[in-house]
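Here's a solo chain for you in C-alpha coordinates, the form predicted on its own.
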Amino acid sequence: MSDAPRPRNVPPSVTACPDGPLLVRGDVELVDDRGEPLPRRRATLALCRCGASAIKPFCDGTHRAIGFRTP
(Lines of atoms letter the chains of each structure in order from A and count residues from 1; the text may use other names and numbers.)
(Lines give C-alpha, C1' and ligand atoms only; values in the text may rest on other atoms or scores of the structure.)
Protein backbone atom coordinates (compact mmCIF):
# COMPACT_ATOMS: atom_id res chain seq x y z
CA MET A 1 0.00 0.00 0.00
CA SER A 2 1.50 3.34 -0.97
CA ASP A 3 1.50 6.37 1.28
CA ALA A 4 -1.33 8.79 0.62
CA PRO A 5 -0.27 12.41 0.37
CA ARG A 6 -1.16 14.67 3.26
CA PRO A 7 -4.21 16.75 2.41
CA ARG A 8 -2.81 20.18 1.52
CA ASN A 9 -4.57 23.44 2.29
CA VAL A 10 -6.99 21.67 4.60
CA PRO A 11 -7.05 23.18 8.09
CA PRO A 12 -5.95 20.64 10.69
CA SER A 13 -8.58 19.33 13.06
CA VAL A 14 -8.69 16.73 15.82
CA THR A 15 -12.00 15.19 16.84
CA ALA A 16 -12.31 13.05 19.95
CA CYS A 17 -14.83 10.31 19.20
CA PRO A 18 -16.93 9.34 22.21
CA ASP A 19 -15.51 6.09 23.61
CA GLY A 20 -13.18 5.84 20.60
CA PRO A 21 -10.16 7.21 18.79
CA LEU A 22 -8.93 10.69 17.97
CA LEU A 23 -9.64 11.51 14.33
CA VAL A 24 -6.96 13.73 12.77
CA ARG A 25 -7.79 15.49 9.51
CA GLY A 26 -6.02 18.07 7.40
CA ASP A 27 -2.43 19.07 6.73
CA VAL A 28 -0.79 17.37 9.72
CA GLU A 29 2.45 15.40 9.83
CA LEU A 30 2.55 12.52 12.31
CA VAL A 31 6.01 11.64 13.66
CA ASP A 32 7.29 8.82 15.88
CA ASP A 33 9.18 9.16 19.17
CA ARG A 34 12.43 9.76 17.24
CA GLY A 35 10.88 12.53 15.15
CA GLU A 36 10.69 10.35 12.02
CA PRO A 37 7.59 10.81 9.87
CA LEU A 38 5.07 7.97 10.02
CA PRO A 39 3.54 6.83 6.74
CA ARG A 40 0.13 8.24 6.01
CA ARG A 41 -2.15 5.84 4.15
CA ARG A 42 -5.43 7.69 4.57
CA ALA A 43 -6.64 11.28 4.54
CA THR A 44 -8.14 10.81 8.03
CA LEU A 45 -5.99 9.25 10.75
CA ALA A 46 -7.60 7.42 13.67
CA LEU A 47 -5.29 7.47 16.68
CA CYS A 48 -5.71 5.07 19.60
CA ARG A 49 -6.85 6.49 22.95
CA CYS A 50 -7.55 3.24 24.80
CA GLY A 51 -3.96 1.96 24.72
CA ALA A 52 -4.96 -1.54 23.59
CA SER A 53 -4.55 -1.25 19.81
CA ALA A 54 -2.22 -3.77 18.17
CA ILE A 55 -1.21 -1.15 15.59
CA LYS A 56 -0.42 1.82 17.86
CA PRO A 57 -0.44 4.74 17.44
CA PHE A 58 -3.32 3.93 15.10
CA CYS A 59 -6.71 2.64 16.18
CA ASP A 60 -7.69 -0.93 15.27
CA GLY A 61 -11.14 -0.91 16.91
CA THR A 62 -10.04 -2.75 20.07
CA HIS A 63 -11.68 -0.04 22.20
CA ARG A 64 -15.05 -1.65 21.41
CA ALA A 65 -13.92 -5.12 22.51
CA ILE A 66 -12.49 -3.89 25.83
CA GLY A 67 -15.37 -1.55 26.63
CA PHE A 68 -13.24 1.62 26.62
CA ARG A 69 -15.21 4.61 27.88
CA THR A 70 -14.36 8.31 27.93
CA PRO A 71 -15.58 10.67 30.62
The other form holds:
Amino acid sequence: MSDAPRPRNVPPSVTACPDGPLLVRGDVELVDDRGEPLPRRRATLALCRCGASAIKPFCDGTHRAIGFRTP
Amino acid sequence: MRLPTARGRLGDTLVSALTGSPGRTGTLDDTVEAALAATDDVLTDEDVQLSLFVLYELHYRGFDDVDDGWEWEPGLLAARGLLEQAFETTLRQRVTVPGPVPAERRAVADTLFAMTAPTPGPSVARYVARRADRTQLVELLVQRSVYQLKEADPHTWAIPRLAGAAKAALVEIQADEYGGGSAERMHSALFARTMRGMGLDDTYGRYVEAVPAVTLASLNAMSLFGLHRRLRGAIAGHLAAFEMTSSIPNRMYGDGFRRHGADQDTTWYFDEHVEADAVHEQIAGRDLAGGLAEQEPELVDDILFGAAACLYLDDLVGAHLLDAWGRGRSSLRTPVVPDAGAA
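Please move on to the form predicted in complex with the partner chain, as the form predicted on its own is already shown.
Whole complex next, starting from this chain.
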Protein backbone atom coordinates (compact mmCIF):
# COMPACT_ATOMS: atom_id res chain seq x y z
CA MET A 1 0.00 0.00 0.00
CA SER A 2 2.48 2.56 -1.22
CA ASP A 3 1.99 6.24 -0.50
CA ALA A 4 1.02 8.70 -3.18
CA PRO A 5 3.71 11.24 -4.08
CA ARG A 6 3.52 14.60 -2.35
CA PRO A 7 2.26 17.16 -4.90
CA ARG A 8 5.23 19.53 -4.81
CA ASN A 9 4.08 21.62 -7.75
CA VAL A 10 0.82 22.66 -6.04
CA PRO A 11 0.94 25.53 -3.52
CA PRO A 12 -0.26 24.46 -0.07
CA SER A 13 -3.80 25.33 1.00
CA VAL A 14 -6.19 24.37 3.79
CA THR A 15 -9.93 24.62 3.17
CA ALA A 16 -12.23 24.65 6.21
CA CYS A 17 -15.41 22.84 5.12
CA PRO A 18 -18.53 24.02 6.95
CA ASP A 19 -19.61 21.34 9.49
CA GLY A 20 -16.85 19.13 8.11
CA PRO A 21 -13.15 18.42 7.81
CA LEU A 22 -10.13 20.49 6.78
CA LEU A 23 -9.14 19.79 3.19
CA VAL A 24 -5.40 19.95 2.67
CA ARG A 25 -3.96 20.35 -0.81
CA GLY A 26 -0.54 20.84 -2.26
CA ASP A 27 3.02 20.81 -1.01
CA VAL A 28 2.48 20.06 2.68
CA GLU A 29 4.48 17.65 4.79
CA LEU A 30 2.28 15.71 7.20
CA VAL A 31 4.18 14.46 10.29
CA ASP A 32 3.38 13.09 13.73
CA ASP A 33 4.47 14.71 17.03
CA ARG A 34 7.97 13.25 16.62
CA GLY A 35 8.32 14.58 13.10
CA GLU A 36 7.86 11.15 11.52
CA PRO A 37 6.02 11.32 8.18
CA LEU A 38 2.39 10.19 8.25
CA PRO A 39 1.08 8.14 5.33
CA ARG A 40 -0.18 10.26 2.46
CA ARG A 41 -2.31 8.12 0.23
CA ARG A 42 -3.82 10.82 -1.98
CA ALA A 43 -3.15 14.29 -3.33
CA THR A 44 -6.03 15.94 -1.44
CA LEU A 45 -6.45 15.03 2.24
CA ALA A 46 -9.33 15.53 4.67
CA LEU A 47 -8.23 16.04 8.26
CA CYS A 48 -10.65 15.28 11.12
CA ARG A 49 -12.05 18.38 12.80
CA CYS A 50 -14.85 16.86 14.94
CA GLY A 51 -12.59 14.53 16.93
CA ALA A 52 -14.70 11.44 16.27
CA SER A 53 -12.92 9.89 13.28
CA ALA A 54 -11.71 6.32 13.68
CA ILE A 55 -8.82 6.96 11.27
CA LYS A 56 -7.40 10.19 12.76
CA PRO A 57 -5.81 12.41 11.73
CA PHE A 58 -7.88 11.72 8.61
CA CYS A 59 -11.62 12.26 8.28
CA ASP A 60 -13.89 9.22 7.92
CA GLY A 61 -17.20 11.03 7.58
CA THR A 62 -18.25 10.44 11.20
CA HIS A 63 -18.85 14.19 11.77
CA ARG A 64 -22.11 13.73 9.90
CA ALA A 65 -23.26 10.86 12.14
CA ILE A 66 -22.62 12.90 15.32
CA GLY A 67 -24.14 16.12 13.98
CA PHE A 68 -20.90 18.13 14.24
CA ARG A 69 -21.42 21.83 13.56
CA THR A 70 -18.81 24.49 12.97
CA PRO A 71 -19.61 28.02 14.19
CA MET B 1 -16.84 -9.64 -22.20
CA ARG B 2 -19.17 -11.64 -24.44
CA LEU B 3 -22.79 -10.70 -25.10
CA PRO B 4 -24.96 -11.79 -22.19
CA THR B 5 -27.95 -14.08 -22.63
CA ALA B 6 -31.14 -12.24 -23.56
CA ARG B 7 -33.82 -12.04 -20.87
CA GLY B 8 -36.83 -11.63 -23.19
CA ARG B 9 -38.01 -10.82 -26.71
CA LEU B 10 -36.32 -7.43 -26.82
CA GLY B 11 -32.98 -8.87 -25.75
CA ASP B 12 -33.37 -11.68 -28.29
CA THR B 13 -33.89 -9.21 -31.13
CA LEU B 14 -31.03 -7.00 -29.95
CA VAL B 15 -28.53 -9.82 -29.41
CA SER B 16 -29.32 -11.40 -32.76
CA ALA B 17 -28.83 -8.03 -34.51
CA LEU B 18 -25.51 -7.40 -32.73
CA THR B 19 -24.08 -10.74 -33.75
CA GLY B 20 -24.31 -9.61 -37.40
CA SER B 21 -22.54 -6.79 -39.24
CA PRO B 22 -23.43 -3.22 -38.24
CA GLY B 23 -26.35 -1.78 -40.15
CA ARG B 24 -29.47 -3.82 -39.84
CA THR B 25 -31.66 -3.40 -36.81
CA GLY B 26 -34.82 -4.60 -38.56
CA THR B 27 -37.85 -4.36 -36.30
CA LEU B 28 -35.91 -3.38 -33.18
CA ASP B 29 -37.91 -0.18 -32.61
CA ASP B 30 -41.20 -2.10 -32.72
CA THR B 31 -39.82 -4.65 -30.30
CA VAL B 32 -38.72 -1.87 -27.91
CA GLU B 33 -42.17 -0.32 -28.05
CA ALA B 34 -43.81 -3.68 -27.43
CA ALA B 35 -41.49 -4.35 -24.46
CA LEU B 36 -42.24 -0.92 -22.97
CA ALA B 37 -45.98 -1.37 -23.49
CA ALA B 38 -45.91 -4.76 -21.80
CA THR B 39 -43.80 -3.92 -18.74
CA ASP B 40 -45.33 -2.90 -15.44
CA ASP B 41 -42.06 -1.50 -14.09
CA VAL B 42 -39.23 -0.34 -16.32
CA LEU B 43 -36.80 -0.27 -13.37
CA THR B 44 -37.13 -3.95 -12.54
CA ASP B 45 -37.88 -5.35 -16.00
CA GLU B 46 -35.14 -7.88 -16.77
CA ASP B 47 -35.53 -7.62 -20.55
CA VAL B 48 -35.52 -3.80 -20.61
CA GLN B 49 -32.63 -3.27 -18.18
CA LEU B 50 -30.40 -5.95 -19.71
CA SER B 51 -31.03 -4.49 -23.18
CA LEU B 52 -30.14 -1.00 -21.94
CA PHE B 53 -27.03 -2.40 -20.30
CA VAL B 54 -25.96 -4.00 -23.59
CA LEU B 55 -26.59 -0.78 -25.54
CA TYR B 56 -24.58 1.26 -23.04
CA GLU B 57 -21.72 -1.23 -22.84
CA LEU B 58 -21.02 -0.58 -26.53
CA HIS B 59 -19.78 2.86 -25.36
CA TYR B 60 -17.52 1.44 -22.62
CA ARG B 61 -15.54 -1.67 -23.52
CA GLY B 62 -17.91 -3.35 -25.98
CA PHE B 63 -18.26 -7.10 -26.42
CA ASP B 64 -15.74 -9.58 -27.80
CA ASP B 65 -18.39 -11.00 -30.13
CA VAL B 66 -19.82 -7.67 -31.35
CA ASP B 67 -18.40 -5.48 -34.14
CA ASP B 68 -17.28 -2.13 -32.64
CA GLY B 69 -18.95 -0.41 -35.59
CA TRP B 70 -22.32 -0.89 -33.86
CA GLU B 71 -21.58 1.81 -31.27
CA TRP B 72 -22.89 4.75 -33.33
CA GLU B 73 -25.34 2.81 -35.53
CA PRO B 74 -28.39 5.10 -35.88
CA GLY B 75 -30.88 2.25 -35.57
CA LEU B 76 -29.42 1.26 -32.21
CA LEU B 77 -29.31 4.85 -30.99
CA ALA B 78 -32.99 5.26 -31.89
CA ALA B 79 -33.90 2.12 -29.95
CA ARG B 80 -31.79 3.27 -27.01
CA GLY B 81 -33.52 6.64 -27.13
CA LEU B 82 -36.93 5.01 -26.73
CA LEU B 83 -35.74 2.96 -23.77
CA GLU B 84 -34.04 5.97 -22.19
CA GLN B 85 -37.14 8.11 -22.52
CA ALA B 86 -39.18 5.53 -20.59
CA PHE B 87 -36.38 5.04 -18.04
CA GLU B 88 -35.88 8.75 -17.37
CA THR B 89 -39.64 9.44 -17.22
CA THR B 90 -40.10 6.67 -14.67
CA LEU B 91 -37.20 7.93 -12.55
CA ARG B 92 -38.54 11.49 -12.60
CA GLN B 93 -41.98 10.22 -11.55
CA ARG B 94 -40.65 8.08 -8.72
CA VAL B 95 -38.12 10.32 -6.99
CA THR B 96 -38.82 13.30 -4.80
CA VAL B 97 -36.66 16.31 -5.59
CA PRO B 98 -36.41 18.86 -2.78
CA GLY B 99 -37.06 22.41 -3.73
CA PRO B 100 -37.01 25.12 -4.57
CA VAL B 101 -33.30 25.47 -3.73
CA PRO B 102 -31.47 28.67 -4.68
CA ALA B 103 -28.60 28.31 -7.17
CA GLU B 104 -26.01 29.01 -4.50
CA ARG B 105 -23.07 26.81 -3.68
CA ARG B 106 -23.78 26.56 0.04
CA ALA B 107 -27.54 26.01 -0.38
CA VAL B 108 -27.02 23.22 -2.94
CA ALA B 109 -24.31 21.53 -0.85
CA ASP B 110 -26.42 21.77 2.32
CA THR B 111 -29.41 20.27 0.51
CA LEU B 112 -27.30 17.37 -0.78
CA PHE B 113 -25.82 16.73 2.68
CA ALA B 114 -29.35 16.80 4.16
CA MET B 115 -30.65 14.35 1.51
CA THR B 116 -27.81 11.94 2.33
CA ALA B 117 -27.74 12.35 6.11
CA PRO B 118 -26.83 9.10 7.89
CA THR B 119 -29.89 7.29 9.24
CA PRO B 120 -30.08 4.70 12.02
CA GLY B 121 -32.42 2.23 10.25
CA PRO B 122 -31.66 -1.15 8.66
CA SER B 123 -29.24 -1.03 5.75
CA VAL B 124 -27.20 -3.41 3.66
CA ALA B 125 -24.05 -2.00 5.29
CA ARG B 126 -25.32 -2.72 8.82
CA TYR B 127 -26.47 -6.18 7.78
CA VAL B 128 -23.09 -6.91 6.24
CA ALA B 129 -21.23 -5.58 9.29
CA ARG B 130 -23.14 -7.73 11.79
CA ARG B 131 -24.98 -10.61 10.20
CA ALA B 132 -24.10 -11.49 6.61
CA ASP B 133 -22.71 -14.98 6.07
CA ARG B 134 -19.84 -15.65 3.70
CA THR B 135 -22.14 -16.53 0.81
CA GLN B 136 -23.89 -13.19 1.21
CA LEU B 137 -20.56 -11.33 1.21
CA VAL B 138 -19.76 -13.03 -2.07
CA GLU B 139 -23.18 -12.05 -3.43
CA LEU B 140 -22.57 -8.45 -2.43
CA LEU B 141 -19.35 -8.42 -4.44
CA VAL B 142 -21.02 -10.06 -7.43
CA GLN B 143 -23.84 -7.48 -7.35
CA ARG B 144 -21.40 -4.60 -7.07
CA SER B 145 -18.94 -5.94 -9.64
CA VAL B 146 -21.05 -4.81 -12.59
CA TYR B 147 -20.33 -1.19 -11.67
CA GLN B 148 -17.27 -1.36 -9.48
CA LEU B 149 -15.07 -3.00 -12.13
CA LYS B 150 -15.62 0.20 -14.12
CA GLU B 151 -15.85 2.42 -11.07
CA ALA B 152 -15.90 6.15 -11.89
CA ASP B 153 -16.21 5.63 -15.67
CA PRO B 154 -19.83 6.84 -16.11
CA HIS B 155 -19.10 10.10 -14.29
CA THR B 156 -15.99 10.69 -16.38
CA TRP B 157 -18.26 11.26 -19.41
CA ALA B 158 -19.19 14.58 -17.78
CA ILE B 159 -15.68 16.07 -17.77
CA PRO B 160 -15.72 17.64 -21.25
CA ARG B 161 -19.24 18.95 -20.62
CA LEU B 162 -18.21 21.05 -17.62
CA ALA B 163 -15.99 24.11 -17.27
CA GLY B 164 -14.08 26.07 -14.62
CA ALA B 165 -14.41 25.18 -10.93
CA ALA B 166 -16.93 22.38 -11.47
CA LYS B 167 -14.67 20.69 -14.02
CA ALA B 168 -11.60 21.06 -11.81
CA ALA B 169 -13.54 19.50 -8.93
CA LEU B 170 -14.68 16.52 -11.00
CA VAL B 171 -11.16 15.94 -12.30
CA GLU B 172 -9.76 16.13 -8.77
CA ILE B 173 -12.18 13.40 -7.65
CA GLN B 174 -11.74 11.24 -10.74
CA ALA B 175 -7.93 11.42 -10.57
CA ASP B 176 -8.15 9.90 -7.09
CA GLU B 177 -10.71 7.30 -8.28
CA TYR B 178 -8.25 6.29 -11.00
CA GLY B 179 -5.43 5.83 -8.52
CA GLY B 180 -3.65 9.19 -8.87
CA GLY B 181 -1.39 7.78 -11.55
CA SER B 182 -1.00 4.30 -10.06
CA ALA B 183 -2.83 1.50 -11.89
CA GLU B 184 -2.74 -0.73 -8.82
CA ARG B 185 -4.50 1.92 -6.68
CA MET B 186 -7.34 2.45 -9.16
CA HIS B 187 -10.56 1.85 -7.29
CA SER B 188 -11.67 -0.66 -9.91
CA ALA B 189 -8.37 -2.50 -9.43
CA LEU B 190 -8.81 -2.49 -5.63
CA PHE B 191 -12.29 -3.96 -6.11
CA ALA B 192 -10.84 -6.66 -8.37
CA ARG B 193 -8.39 -7.45 -5.55
CA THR B 194 -11.28 -7.83 -3.10
CA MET B 195 -13.04 -10.16 -5.53
CA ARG B 196 -9.94 -12.32 -5.91
CA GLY B 197 -9.52 -12.37 -2.14
CA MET B 198 -12.97 -13.88 -1.83
CA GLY B 199 -12.34 -16.47 -4.54
CA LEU B 200 -14.22 -14.65 -7.33
CA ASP B 201 -13.21 -14.16 -10.96
CA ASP B 202 -12.36 -10.47 -11.44
CA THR B 203 -12.78 -10.51 -15.22
CA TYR B 204 -14.68 -7.42 -16.41
CA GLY B 205 -18.36 -8.28 -16.91
CA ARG B 206 -17.91 -11.84 -15.64
CA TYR B 207 -21.06 -11.85 -13.47
CA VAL B 208 -23.49 -9.79 -15.55
CA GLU B 209 -25.63 -12.91 -16.09
CA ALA B 210 -26.06 -13.31 -12.34
CA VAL B 211 -27.29 -9.83 -11.44
CA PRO B 212 -30.95 -8.84 -11.52
CA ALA B 213 -32.55 -5.92 -13.39
CA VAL B 214 -32.59 -3.63 -10.36
CA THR B 215 -28.79 -3.79 -10.09
CA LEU B 216 -28.41 -3.13 -13.81
CA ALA B 217 -30.85 -0.19 -13.45
CA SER B 218 -28.61 1.53 -10.93
CA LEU B 219 -25.67 1.27 -13.35
CA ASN B 220 -27.83 2.20 -16.36
CA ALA B 221 -28.94 5.39 -14.61
CA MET B 222 -25.28 6.46 -14.34
CA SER B 223 -24.75 5.71 -18.04
CA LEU B 224 -27.91 7.63 -18.95
CA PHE B 225 -26.86 10.69 -16.95
CA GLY B 226 -23.24 10.46 -18.05
CA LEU B 227 -23.79 10.01 -21.79
CA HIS B 228 -26.20 12.91 -22.28
CA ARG B 229 -24.77 16.41 -22.04
CA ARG B 230 -28.33 17.57 -21.36
CA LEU B 231 -28.15 15.61 -18.08
CA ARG B 232 -24.78 16.95 -16.87
CA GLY B 233 -26.51 18.36 -13.79
CA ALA B 234 -27.90 14.92 -12.97
CA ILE B 235 -24.55 13.15 -13.29
CA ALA B 236 -22.92 15.76 -11.01
CA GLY B 237 -25.69 15.32 -8.44
CA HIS B 238 -25.46 11.55 -8.78
CA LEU B 239 -21.75 11.59 -7.99
CA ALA B 240 -22.28 13.89 -5.01
CA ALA B 241 -24.95 11.59 -3.53
CA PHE B 242 -22.82 8.52 -4.25
CA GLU B 243 -19.78 9.98 -2.48
CA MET B 244 -21.87 11.30 0.42
CA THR B 245 -23.25 7.84 1.20
CA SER B 246 -19.96 5.99 1.01
CA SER B 247 -17.50 6.58 3.87
CA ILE B 248 -19.55 5.27 6.79
CA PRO B 249 -21.09 2.29 4.90
CA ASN B 250 -17.66 1.26 3.62
CA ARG B 251 -16.34 1.03 7.16
CA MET B 252 -19.23 -1.34 7.90
CA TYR B 253 -18.56 -3.40 4.77
CA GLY B 254 -14.93 -3.70 5.81
CA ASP B 255 -16.03 -4.81 9.28
CA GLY B 256 -18.25 -7.50 7.75
CA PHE B 257 -15.40 -8.92 5.70
CA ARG B 258 -12.98 -8.75 8.65
CA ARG B 259 -15.55 -10.62 10.75
CA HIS B 260 -15.15 -13.49 8.29
CA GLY B 261 -11.37 -13.36 8.46
CA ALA B 262 -10.67 -11.38 5.28
CA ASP B 263 -7.10 -10.04 5.19
CA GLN B 264 -6.02 -6.43 4.76
CA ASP B 265 -5.48 -6.90 1.06
CA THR B 266 -9.08 -8.03 0.63
CA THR B 267 -10.53 -5.16 2.71
CA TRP B 268 -8.20 -2.53 1.18
CA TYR B 269 -10.97 -1.45 -1.19
CA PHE B 270 -13.35 -0.65 1.68
CA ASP B 271 -10.67 0.96 3.86
CA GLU B 272 -9.59 3.12 0.93
CA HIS B 273 -13.18 4.33 0.42
CA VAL B 274 -13.61 5.32 4.05
CA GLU B 275 -10.75 7.79 3.69
CA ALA B 276 -11.12 8.76 0.01
CA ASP B 277 -14.84 9.40 0.03
CA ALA B 278 -14.62 11.62 3.11
CA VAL B 279 -12.51 13.85 0.82
CA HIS B 280 -14.64 13.33 -2.27
CA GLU B 281 -17.97 14.10 -0.60
CA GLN B 282 -16.75 17.58 0.30
CA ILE B 283 -15.42 18.31 -3.18
CA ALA B 284 -18.45 16.76 -4.92
CA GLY B 285 -21.01 18.55 -2.77
CA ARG B 286 -19.42 21.98 -2.65
CA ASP B 287 -17.13 22.48 -5.65
CA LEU B 288 -18.73 20.15 -8.21
CA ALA B 289 -22.48 20.31 -7.49
CA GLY B 290 -22.44 23.69 -5.71
CA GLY B 291 -20.00 25.14 -8.22
CA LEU B 292 -22.03 23.89 -11.19
CA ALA B 293 -25.22 25.35 -9.70
CA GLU B 294 -23.61 28.79 -9.57
CA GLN B 295 -22.24 28.49 -13.11
CA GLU B 296 -25.47 27.16 -14.59
CA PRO B 297 -28.38 28.04 -12.26
CA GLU B 298 -30.92 26.29 -14.51
CA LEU B 299 -29.28 22.94 -13.63
CA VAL B 300 -30.14 23.02 -9.91
CA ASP B 301 -33.24 20.84 -10.27
CA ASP B 302 -31.33 18.28 -12.34
CA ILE B 303 -28.44 18.22 -9.84
CA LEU B 304 -30.92 17.35 -7.10
CA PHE B 305 -32.76 14.92 -9.39
CA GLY B 306 -29.53 13.05 -10.10
CA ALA B 307 -28.82 12.81 -6.39
CA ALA B 308 -32.36 11.67 -5.61
CA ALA B 309 -32.23 9.06 -8.38
CA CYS B 310 -28.94 7.71 -7.04
CA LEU B 311 -30.43 7.34 -3.56
CA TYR B 312 -33.71 5.89 -4.83
CA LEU B 313 -32.01 3.20 -6.91
CA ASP B 314 -29.55 2.43 -4.13
CA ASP B 315 -32.53 1.89 -1.81
CA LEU B 316 -34.22 -0.38 -4.37
CA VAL B 317 -31.10 -2.53 -4.70
CA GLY B 318 -30.69 -2.57 -0.92
CA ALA B 319 -34.31 -3.61 -0.40
CA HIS B 320 -33.85 -6.42 -2.92
CA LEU B 321 -30.75 -7.73 -1.12
CA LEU B 322 -32.23 -7.52 2.37
CA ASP B 323 -35.51 -9.05 1.23
CA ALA B 324 -33.78 -12.01 -0.43
CA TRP B 325 -31.39 -12.57 2.47
CA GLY B 326 -34.21 -12.15 5.01
CA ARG B 327 -36.03 -15.03 3.28
CA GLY B 328 -32.91 -17.16 3.23
CA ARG B 329 -32.66 -16.87 -0.56
CA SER B 330 -30.02 -15.73 -2.98
CA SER B 331 -30.22 -12.19 -4.37
CA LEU B 332 -28.69 -13.42 -7.63
CA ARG B 333 -30.38 -14.86 -10.72
CA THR B 334 -27.91 -17.69 -11.06
CA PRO B 335 -25.67 -19.25 -8.42
CA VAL B 336 -22.05 -18.13 -8.16
CA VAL B 337 -19.59 -20.51 -6.57
CA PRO B 338 -16.31 -18.90 -5.48
CA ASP B 339 -13.02 -20.78 -5.40
CA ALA B 340 -12.55 -22.51 -2.09
CA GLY B 341 -9.50 -21.63 -0.04
CA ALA B 342 -9.61 -17.87 -0.61
CA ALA B 343 -8.94 -15.41 2.23
